[in-house]
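One chain is shown next in structure tokens, namely the form predicted alone.
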Amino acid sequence: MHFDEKQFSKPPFFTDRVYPFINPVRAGFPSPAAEYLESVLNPTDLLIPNPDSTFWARVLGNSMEDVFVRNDDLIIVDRSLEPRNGHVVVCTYDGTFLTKILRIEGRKRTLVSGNPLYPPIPITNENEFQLWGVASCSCHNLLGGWGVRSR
């Protein structure tokens, strides 16, 4: 049986496909001089600097909506990043996957929600805790209209 190493050099969802790239797209007053196609972009290069240590996750729930991580969003999680105070992390806590903000105060570690309706969760020796990685991006579907304020 022939084994092709190139076939397994990247996970199957990472491709070399590139897309047209416009930089910048203003969110304020338009600038007519800046409206042209600048180049092409490979989304993997932009969003996933460490593909061998990255995975995707789908968010369930509204506990992180104040930090723009919303229900049904896709998040990109990088296991190679060192978690720091204030990072959004993915972890298991007593057997459940969670997305929370890591709060570090001296030796005390707490998982904090991005929604005041959810209380902080202290990380103690009595709880099963494992950090899986740091969320680097949230991909939000704009087609559903969720989060768009009416005017």
Second form
Amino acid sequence: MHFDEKQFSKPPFFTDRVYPFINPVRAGFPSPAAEYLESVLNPTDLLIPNPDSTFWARVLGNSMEDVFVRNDDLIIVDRSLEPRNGHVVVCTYDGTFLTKILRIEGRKRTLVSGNPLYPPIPITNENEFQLWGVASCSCHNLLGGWGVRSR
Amino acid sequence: MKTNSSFGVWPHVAAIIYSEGGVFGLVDCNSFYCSCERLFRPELRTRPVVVLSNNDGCVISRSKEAKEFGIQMGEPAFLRKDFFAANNITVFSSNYALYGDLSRRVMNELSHFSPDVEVYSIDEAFLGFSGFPKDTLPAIAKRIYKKIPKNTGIPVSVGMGPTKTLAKLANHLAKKKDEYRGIYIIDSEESREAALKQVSVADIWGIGPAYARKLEAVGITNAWEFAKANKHWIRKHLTVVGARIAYELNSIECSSLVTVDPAKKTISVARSFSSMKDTREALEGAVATFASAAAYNLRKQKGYTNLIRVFVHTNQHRSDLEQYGCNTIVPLPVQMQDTIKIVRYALHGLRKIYKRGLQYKKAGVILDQIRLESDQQNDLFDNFNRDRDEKISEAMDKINARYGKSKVKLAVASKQNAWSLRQENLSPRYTTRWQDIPIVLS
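Following the display of the form predicted alone, present the structure of the form predicted in complex with the partner chain.
Following is the full complex, with the preceding chain placed first.
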């Protein structure tokens, strides 16, 4: 079959000639909603109030299941927040990243798990420890098929 | 050389110091690239770390511990390879996606401390504090010093002074001397004198090795002596550049903040190859890739180029091979900004200087005489399909912005083995790629 290639690549209306249209001319009623248009909801506005101090991390392990931080979940870590008693924190403990619940009792600080299977870890001078940030949010994929915990 | 008494040459100085006038801060990230890598590798926090330049060529960032091993800035990495391994020094290839993102965070955080921020380089920024009451500055410096590392993970040092040169000098002291704990503020004649006396002329901002030698030859060894030196002598031997530095050291402001990004007059993209290239096709691929990257950057700043330079050279470290290096200038008939035409002219330049039978190590493309869009003037005899070419470039930029860098490119830029970076120790892009975000154990 033979066809003229030019005809396909160029619709006849758009020739090289210039059409004297300046602006589209409107007819009919203007949209009554036009005045009420708002920008769409952007989840980062809600989840990440401090983008310059926020980092993402992926969780590996099940020691925080009771506080809704499960294996393979994404957590949002905000370094600008002040870690307080009961916060879920990300810390470095002997050179690895850990997420635990921070328990502060007077001058004593303990890392507590959100799972009774794991004993609390006291923070002493013997181990290298540093608070890295506060986990402000956990993102769990509901399509993973783990809606009900097996335990 | 005989120097004049304290304010002998500038009698009016004493009156204007620390009264009106601005105060500048310089915030500098400590071992920036190393700090970026360490943020996501906590086990390296107290270990020696170095970061290598593009292509793993030489050392461009050293942690404090690595400096203590005597590793110098700019040392060729291949000479030190065994030394790094023997001393357990962790080596990283440069990860500009990571550094760029963390730099942006630091600069954004700095803008909370002053309305005037001049981003001076990837790891340092000048802050303007004019109008701030003088007694609030120490508290501000302390807050910057604490807040930036807390929020971004990058440690900084803070210098403040009545001119940019003094702020830079103060920062140098804050960083080098532990007793200042990362902060040095020049806010009185005493603190200025104490600072200048501690800094050697070679460490003054803007004094290069050549000027430093000249000054040391006449017995001027530290910044205090330089600031007091005869200004006519300085102007004669160190030109107006040296004089300006001397004025600034005496608290007379000669340069103000440049808070808007000035458009670049030249854009250059050049790389060493990971393995040497001898065919014209391989070099064409490299030059086309560099020209495409340069054209993209040109469009980003809405500029047009008038002149393209292309250069190639062989490996100077291989004395066993024939040496050659050449560059050429390709004047353009009309101003351009689109990839297709810039690549075409760059390749034209390459063909003029290419010599067969040599082992090439490096090539580069420089766009020169860049003007803004507003200066654009069409040539009467311009027979390019300007609209078409610019639309193609625009479409390429849009596709690449959406689907990843260099997803669409000119065929000549993707020639087999065109060029590739050697990045043997590249870290993950922890902050800019979902598959690279850090793992946290639970």
